[in-house]
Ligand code: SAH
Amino acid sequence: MPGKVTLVGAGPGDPGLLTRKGLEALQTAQVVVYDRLVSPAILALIPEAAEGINVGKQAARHPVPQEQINQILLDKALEGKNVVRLKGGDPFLFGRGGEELELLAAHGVAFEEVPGITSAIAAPAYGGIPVTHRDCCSSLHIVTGHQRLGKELDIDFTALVRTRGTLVFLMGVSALEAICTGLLAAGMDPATPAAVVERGTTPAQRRIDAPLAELPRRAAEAAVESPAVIVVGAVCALAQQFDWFDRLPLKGRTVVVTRPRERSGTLAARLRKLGAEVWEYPCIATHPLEPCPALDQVMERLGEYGWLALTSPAGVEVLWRWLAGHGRDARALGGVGLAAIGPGTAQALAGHGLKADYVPAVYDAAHLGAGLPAGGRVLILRAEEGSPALTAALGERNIAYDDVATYRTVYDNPRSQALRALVEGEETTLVTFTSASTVKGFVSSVGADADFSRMVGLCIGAQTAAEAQRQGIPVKTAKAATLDALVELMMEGV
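Return the structure of the sequence above as one chain only, in the form predicted alone.
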């Protein structure tokens, strides 16, 4: 039975502009056929089990011809697959989406189109340009600036000038001079405000402002490249007044988030809202130890313990999985105190309706062990390579404990060469570390021989900072072991 193809508009770059319906389609896809202009942050949302096919096209170079793309969609659908065709912007606005549906319709394959936010409106908006304004114009005209090789632009410039509306040209970087010349020849005032918005809605966005007659020269001096949107009209004069995106506090900063994949999204989303370019680099993963006889033994005699100490959200999830797998729930923990190393672990407990009875004032293993109230034997559930500071502190206080490894931390990421180039580049890169294991995973992926001198490690806690310094990484430490404090550290202008 044939599958289905869904054309999804990924929007202009900012992952926050992907629609909810587009996200739902992406999350259930078995095959995703995507273009060059789709944001890496959106590509990261593709299910791990899905087949990804890159058919990226760029100006004057189509490694996968359109006819072949159409055939790929048909072939995968005929295999019975749920296919998502992920396209930048909106599939039906100069996106050749209609062409891709024609072959599917001819073969009776089911399809759907999920509109996307077009760069024709979003890029100017992020550049402070409202494409319409009552005092400036009464119409908006979106025009393709794509110029077929060896052919002149097929644009009625006279008609466009007569509209006296805002003109937005997509895919027009290579034809910018011809566009401006055509408008001037058709009678447009050389002093008409105009702008080019490059890489709109992304942290790398730039806006070049100039009168129409000077725009080609200014764009050339700035070495503007595709993708970029050209805007012509009186509304461009409002850009300086309405520019909000360039004023975001982390605009222009590159931040690498090294948290495990299942927990990286919250921090990454916060940083993007502040204007940062975020690399989600989950350089560690946690895998439960299954089977785990040691865990089975201590959980069967849980009543012998006064405290259960947890040092990460991963440990909380292992605990909850064990309870569910053995037909039990939170009532099994009723007689034991719950200690969490910090607010992240406490929040993970709260997600299962459990309240941490003790959280140290300083969120690290040493302070957890030093401050845990006396009152019976302590059961510690944590990673194989847990910090010895916790057990050392308990030992100094003559508190008996059982230290049980319930999960393994794995260091692995295939994008290490790209990240190494970023870290060793000319611009300062900020790298967040939320545990010593994220430091070790980062160094393992990038290479211990890398030059870390031009990056700054933003660390949660003294132990994390100590590990980063041991690896030769310049560090700044947050005032508290929380994501809020980590973000505040970046806002201070590190």
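Moving from the form predicted alone, what structure would you give for the form predicted in complex with the named molecule?
Coming up is the bare chain, nothing alongside it.
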């Protein structure tokens, strides 16, 4: 049976602007054919099992010709695959979506189209420009500024000027001068407000405002590049007032999130909402030690302990794997006090219906050891090479403990040239560290010989900061060991 092709509009860049229907299509796709303008954050949503086919332009290479793209879609559908054709913005607005459907229709292959949010409206919107406003205009015209090689622009400027509506030009960066000249020659007021919005809706968005007559010069000075939309009309003046995106507190900042993959999502999403460009770069992974005879032993003697101390959500998960693997559940922990190093770990416990009996006021190993209420032997379940501060503090108080390693932290990321270039670049890159092991993982990915002097390590606590300093990384430390405090630190400006 032939499969089906779904044309999906990916929106202009911000991954939040992918529609729900588009996301559903993507998540169930077996083949995803995508091009250049689809943002990496959306490409990251493609299921691992799906075949991804990049038909967009890459560096020096040419894009796959349209006929060939049409053929790929047809072939994959005829193989019985569920195919998604992912396109920037809306597939039917200067996206050649119609052409791609013709061949499918001719072969009787089923297809569907999921409209996307177009850059023609969204890029101005993120630039603070509403494309219409009752006081300014009564129409909107979306025009292609694409110039065929060696040909004149095929635009009826006189007709456009007569509409008195807002004009939005796509694919117009290289023809910007010709577009503005054409409008002026057709009688448009040289003082008409105009703007270019480059890489709209992404953290790298820039808006250049100028009266129509000056726009080409100003855009050239700013070295504007494609993709960008050109907006002409009185509505452009509203940007001064409505420019919400550029005012986001972390706009223009690049933040690297180094947490393990399973836990990087929430922090990354929060930072994106604040306008940051976020690189999710999980430098560490946690691997449970299995089999783990030491854990088997202590778990059988759990009744002998007064306290069970956990120092990370990963530790909680490993404990749960063990319980589940032994046909047990939370009741096995009934008699023992539960101590969590901080709110993240306490929350992981809460996820299993358990309340932490003790969380230190300062969320680190030293304070956990110093403040844990006395009362029986302490069982510590944590990573190999856990911080000695915890056991030292217990030792000082003459509290007996067993320190059992239940998982290993691995630095399994390949060397990353891109990350190194970012860190050593002109702009200050912020790198979040939520544990000493994320620092070690980061350094092993970037290379210990890198120049860390221009970056700032935002550390969740004193031990993490100490590790970063040891590696020569300039640091700032959060007031408390929570993600909230880490985000707050960023907002203070670095």
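Positions refer to the first chain, counted from 1. What you see is a predicted model, and the numbers here were worked out from it, not measured in a lab.
- Look at 190, 246, 421, 326: the residue sitting at the hinge between these two forms, where one rigid part turns on the other, is 246.
- Between-form comparison between these two forms treats the chain as two rigid units and finds the smaller unit turned 8° relative to the larger, from C-alpha superpositions.
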